[in-house]
Amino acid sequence: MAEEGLAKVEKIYQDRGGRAKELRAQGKKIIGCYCCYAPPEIITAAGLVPYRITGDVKETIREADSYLEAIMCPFCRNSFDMALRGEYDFLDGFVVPHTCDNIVKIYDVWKYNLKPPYSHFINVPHTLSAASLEFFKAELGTFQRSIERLIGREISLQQLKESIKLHNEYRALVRELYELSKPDPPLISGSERMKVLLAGTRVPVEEANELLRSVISEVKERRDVPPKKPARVLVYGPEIDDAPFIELVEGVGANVVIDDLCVGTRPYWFDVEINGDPLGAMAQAYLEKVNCPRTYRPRTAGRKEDLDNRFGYIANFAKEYKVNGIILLILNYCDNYEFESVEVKDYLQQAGFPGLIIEVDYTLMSIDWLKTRVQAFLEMIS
């Protein structure tokens, strides 16, 4: 019998790119994506499969300091370092958007000295405006151009819209699943959502939809739930895309029930309108509704109203879903993040959420120190 649910889930987690390199091997050209601010839908639409890049944080740098600083976001290094190591060499292009300096420069670096033989850079605005959804549309116009391009052929309208469709399938999907970590003790762990998350994004969208549908049903029927910990915890931060963080939080006594993370809940909070003009519809749905600290978001009104627009979303997460702390994991040298922290921190406080700020270096290396200030915060809420 073929593996499906939790078990095929595993099997494409510890694979990384195995069925990638399947598809490739039957003539599918594989395009991996940095970041949720290109627009899957476009890839999907050309007949493409768009592939998450992630680094290992099992493994320590090797090369990339050869290329990179030091002092630059750790996730950058590592997945440009796996790059070095031929981990990628299975990808027919990348597109990167530009989310921030770091992943502009990997960009630059990757293209000159790898050469893929398609890439492909998506200017995305930093401010919410009439002006900025324009400009973005008109990038997305230039991807899809670029795609059409590498395809030799015109994307059409229906095309544009099918793929939308299937996206706002697997969005729903997500959320479905999330809402399995509502009951306490929660249906499914955080770690196992986790890599359930990570399948996802390395399988063609139709796949994903079916597995996750599979890993619904087995785990709406089965018997052997996470055990209840004495704390429910939501955890914050930037490219935190690896189940080992979220299994060290729970191994030491919390069920992470939802997070706020770039391989999380972020990319999947909302649908991309399907009536209408497709290009328009993901501009403002990708500009306006993933909530990263990279967007400016204009302040209408006082402060309490500029916080409640920047962080109200993450109070609602930690009401509706009952946790009673809040982990900030933030990567080194990350300044988005870690210019924006404290005020989450101290927002959240104030709403009766206590959190505890972490940096880490996105690797394993100093599990041992991470462990014991999560376990000392754990024991302060629960």
Contents of the next structure:
Amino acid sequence: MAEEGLAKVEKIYQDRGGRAKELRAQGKKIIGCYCCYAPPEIITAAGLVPYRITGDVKETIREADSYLEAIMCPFCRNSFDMALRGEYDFLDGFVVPHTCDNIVKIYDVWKYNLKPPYSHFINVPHTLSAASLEFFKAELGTFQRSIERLIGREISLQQLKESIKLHNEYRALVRELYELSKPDPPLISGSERMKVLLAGTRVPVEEANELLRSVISEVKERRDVPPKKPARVLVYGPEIDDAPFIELVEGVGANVVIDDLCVGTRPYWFDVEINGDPLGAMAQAYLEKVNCPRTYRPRTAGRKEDLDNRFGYIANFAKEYKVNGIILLILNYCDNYEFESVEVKDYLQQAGFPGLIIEVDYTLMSIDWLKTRVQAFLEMIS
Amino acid sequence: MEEKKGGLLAGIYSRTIKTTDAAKKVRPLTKKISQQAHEAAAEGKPIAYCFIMSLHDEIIRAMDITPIWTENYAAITAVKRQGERFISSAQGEGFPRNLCTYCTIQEGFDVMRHQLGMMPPDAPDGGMERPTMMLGTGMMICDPRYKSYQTAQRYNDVPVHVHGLLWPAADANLAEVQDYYVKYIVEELRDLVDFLEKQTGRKMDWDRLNEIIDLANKTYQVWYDAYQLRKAIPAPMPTEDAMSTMVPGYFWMGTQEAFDFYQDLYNEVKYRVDNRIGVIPDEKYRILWAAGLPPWFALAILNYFESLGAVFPIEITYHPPPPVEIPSHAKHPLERLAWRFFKQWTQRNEEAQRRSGDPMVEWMLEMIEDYKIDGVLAHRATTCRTIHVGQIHQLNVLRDYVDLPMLILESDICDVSAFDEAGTKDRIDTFVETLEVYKKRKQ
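Having seen the form predicted alone, could you give me the form predicted together with the partner chain?
The complete assembly is shown below, putting the previous chain first.
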């Protein structure tokens, strides 16, 4: 019997590019994507396989120092270091959206030094005006044409809609997965959930949907649920894309029941409208509904309304999942989150959720101090 | 060794020695920025916090809005060694020290002014007035431009406007994308004008804006022409002067004062070229200041280079944009601004696609040839990712095309504590020795 559910997740999680390499051997093309703003729908519609580029928190930088400054986002440095070491050699191309200063820079450096067969940069406006939506739609059109040149044929409207449907299904399954964290104790641990999400980004969306369905079914029925911990927490932050930090928090006395992370709820808490113009629908969904501080959300009323508009969804998560506190895990040199976390912490504090800001260098090489700080915080809120 | 340039760097507190009279006349212009803001505040007129290079210049001049260039003010506090108290103030609010110190100084200043209910005591130039609005931008570079003012609403509860200004990646097909890029910039500028009209209760005078753009374009041209004269040997004007002469171009653009300043600068540099008056009497090495913001509190390091016979005849940082051709169909002032912006930012993309892949490297290659450069120096400001992430890559690529010594010095724009004086001097000494080795080898 073929592996499924959490056992399969563990295998894909451990083997990182294993499935992608198998697919490549079968003639599929694998396209690496940074961040949350490159719609995988367009890649899937072309018959290609989107693969989310992540780093490896267990590795320190070995070669990237000769190419990238130490003052850069440590996730970008780490993932590029992996690429230099050949760990992304299975990619047939890569796509970089303009998320922030750091991601913009990685495009040139990767392209020049690793010379991938295909590369494309998608510009993403920082504002939400009508002009920004129109512009982003045009950029997605340019991306689609670029992918069409790669595959040597046009992507049909039907293929695009089918792909949106598949990815909407995936997003819905992810949301269903999070539902399993609402009971106390949760039916699935935060680190298990993180592994499921990572596995989902490393296989074609059809397989990811199947995988999630099997995980949800297994978790609903299993009896060995994660032990109840003294606290339930939400983890907020940027590209936290591996399980060890979540394991650390859970190991010192909390259930991580919800998050606001790039590999977490952030890219999955919306659907793309399936009727009408697919590019316009994707532009609207990705620009407006991915809650990242890199997008400036204009203030339409007073200060309180502005903060509610920007951070109210985090407070809603906290209420809905009945958390005791928030851990704001910020990466060094991530300007957007460094600015924003000050406001997020204050806002959530006022909403009744105490917060702890921790800045890390992405890797978990020096984990003890982190454990001490988290432990002290959990004791305070438990 | 000439007395003027000969003294070793007497600590980072030493005053930078400027060469041109024009550079020596800049300080009153920076004082005047604050002075005008004080007057505007007293009269209840609109005041805007602004970032440079955001296409605000002509628009706010046309609408009689008084700008406070917060980056400029931060640099002034750094030069006056007063930045630390504002950085600490921001740090006390939770803003990490590794954030852009232009912004942490602004945030820290805002915090103090807010908490004290008055201007922080002894603030340089009388301090920054509380703005009536804050104008950010969402660009390809510099995330703090849209985050910093948004966060500053904690201390200045005034309206913020952010407009988008994007340009395509170096490998983009310009013919495929330029129309929708320009259209986007036009519409975002129109949105900015709508916002300003609402805030000020004034209507934009489009004819006046067109006139101001005409004046700005003339100013860019004479500024650019003056810098072209710097190709001469010996170098007539050094980079430390350019760090001052950028002030009218970045903070007074669209005014007669800025035009007159660059006309005078042109005349002065031309006189020096015609009479072979160099920055230093015995110019041995010519170094390009690559992309990188300077340590404003320690510009005297450039004088230290000069004491070793090395001069910086030109720099990427704050270099005026070259004149670009605007399509004849672009008549509306916002279209003219948008096309100028787009063309300026993409002017080397096609060359880059043919050769290095990097427009900045292409620009450096041009300068290395035109200004007879012997070596390249970049300064890394540790709190700014905008320009300083990518320097290693640019120099790596540059090495594929030229065989020159290259050095990256590291400190910060405004954080004095990031500066290692002894280590910096050591690296400069070694670099200058390397320049000599290369020179001999080429001979």
